[in-house]
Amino acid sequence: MKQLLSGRVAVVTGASRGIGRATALGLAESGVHVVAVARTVGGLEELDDEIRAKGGVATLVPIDLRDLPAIDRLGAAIYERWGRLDMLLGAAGVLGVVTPLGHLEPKVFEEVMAVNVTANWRLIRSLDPLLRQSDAGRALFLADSDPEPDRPYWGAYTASKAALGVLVRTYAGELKGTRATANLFDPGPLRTRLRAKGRPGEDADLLQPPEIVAPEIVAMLSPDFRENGALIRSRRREAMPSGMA
């Protein structure tokens, strides 16, 4: 994998923690130059220290994905430096508040949609020309294929993930006939801050860390992965106890 991915360039959002951070480390170890995007400067700096300690290279981009013009500037900066983008992982996401729809504050709903849907559309809009310039542009976004898509109290988050799924599949259809692809990946339940917020009574010790899925994601961002428009569920789900998936 090291030789295959050496010299490639990847944008990873939500890179300061969770799945984004774990994947950024995995990509860097495989020789990829990681453009790490997150709101928290401290988290990005810690990621950079770890990447450098392992001999990798990263460019830190501390932006709030709700700042849409900043996403446009990101695309312009990547074009000026590399002229292409090989990989995009949309791992950033927010839960909002688990509450009845009638009690959900408008600003919370708007933030969930802004981060989980609108920002990803803006990333596609900004980075699509760069992905098409790669010999194998790969875009991957995190999905949630929970068996209860209409679960009570999770309305904002579930709606945002449903919208993201339609967005990515539409984009994948537009990429047919090109060298680029776009897919969705459902990692299943992991020990993340977002899950802990949504399920405060759950025993986190029963969950695996985000690092467990990083190799799968790195593989799906690699040139030899040619699926397009697919929803891929993590292989580890097959071995999970009933009720945990």
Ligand code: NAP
Given for the second form:
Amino acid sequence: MKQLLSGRVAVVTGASRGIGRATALGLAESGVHVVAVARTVGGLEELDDEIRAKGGVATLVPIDLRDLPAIDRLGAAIYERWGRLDMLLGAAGVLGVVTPLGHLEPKVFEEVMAVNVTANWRLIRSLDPLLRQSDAGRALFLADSDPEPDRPYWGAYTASKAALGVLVRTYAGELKGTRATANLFDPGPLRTRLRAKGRPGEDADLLQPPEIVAPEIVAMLSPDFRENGALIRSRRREAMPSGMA
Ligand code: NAP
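Here we have the form predicted alone; I need the corresponding form predicted together with the ligand.
What follows is the whole complex; the chain from before opens it.
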């Protein structure tokens, strides 16, 4: 196992599957202690088994990110144990329902905003003091610049990603002059549950698995990566057939 990031501590949301899970594994393989956040206990336990089998270490945090006081307790627990946080990957996300705005159920709209926007703000609020304590605090959030602005039927998801973008760029501005940074990463289309829900007719075999972007994300969470306030699009997109990127 490579131990390039040994001793570092990362919070990864969305760690039970998809991009968050793949990156949690990549971080653990590099020696990072992963604090893995999601609701699905079974998914977190499978991740833990896989990390342990590779000689890594994780702490499981089975919470619903709509539980905002739980996010505050997470910050307090990390402060007690480590006094700092080196990496935050905000990979939890929900699509909602692809439907006209007039048909969208209020509870669906509220869930999309709660998970994709409010929870990430609350994570920033809870973990910002800890990221500033690190010698190289790195916060990275998952963007989706695929659905172009104003795309019909994708209103809740697209609005949430636009709001997240503003939030993260604002945070990056506030971090100027510190050792911490905040950025956005657009992975492009990947074979995950969220993607399948948004495009049920798509042939999933044409998509790459989320593991393909894990090395890129691990690199962006590392001390050597010094960009701040950027939207970074996955390098692999340049090699993709037109229409897929
Ligand atoms: P995914 O496989 O569906 O994973 C979503 C993750 O979010 C799961 O681990 C899920 O865990 C967690 N989550 C959802 N609601 C939660 C809640 N209320 N509390 C705690 N955790 C919650 O999706 P993915 O494709 O990996 O998506 C990850 C991020 O990448 C999203 O922000 C998405 O917008 C972005 N993205 C994806 C693609 C793509 O093609 N896949 C492209 C661009 C951007 P539990 O259900 O266990 O709670």
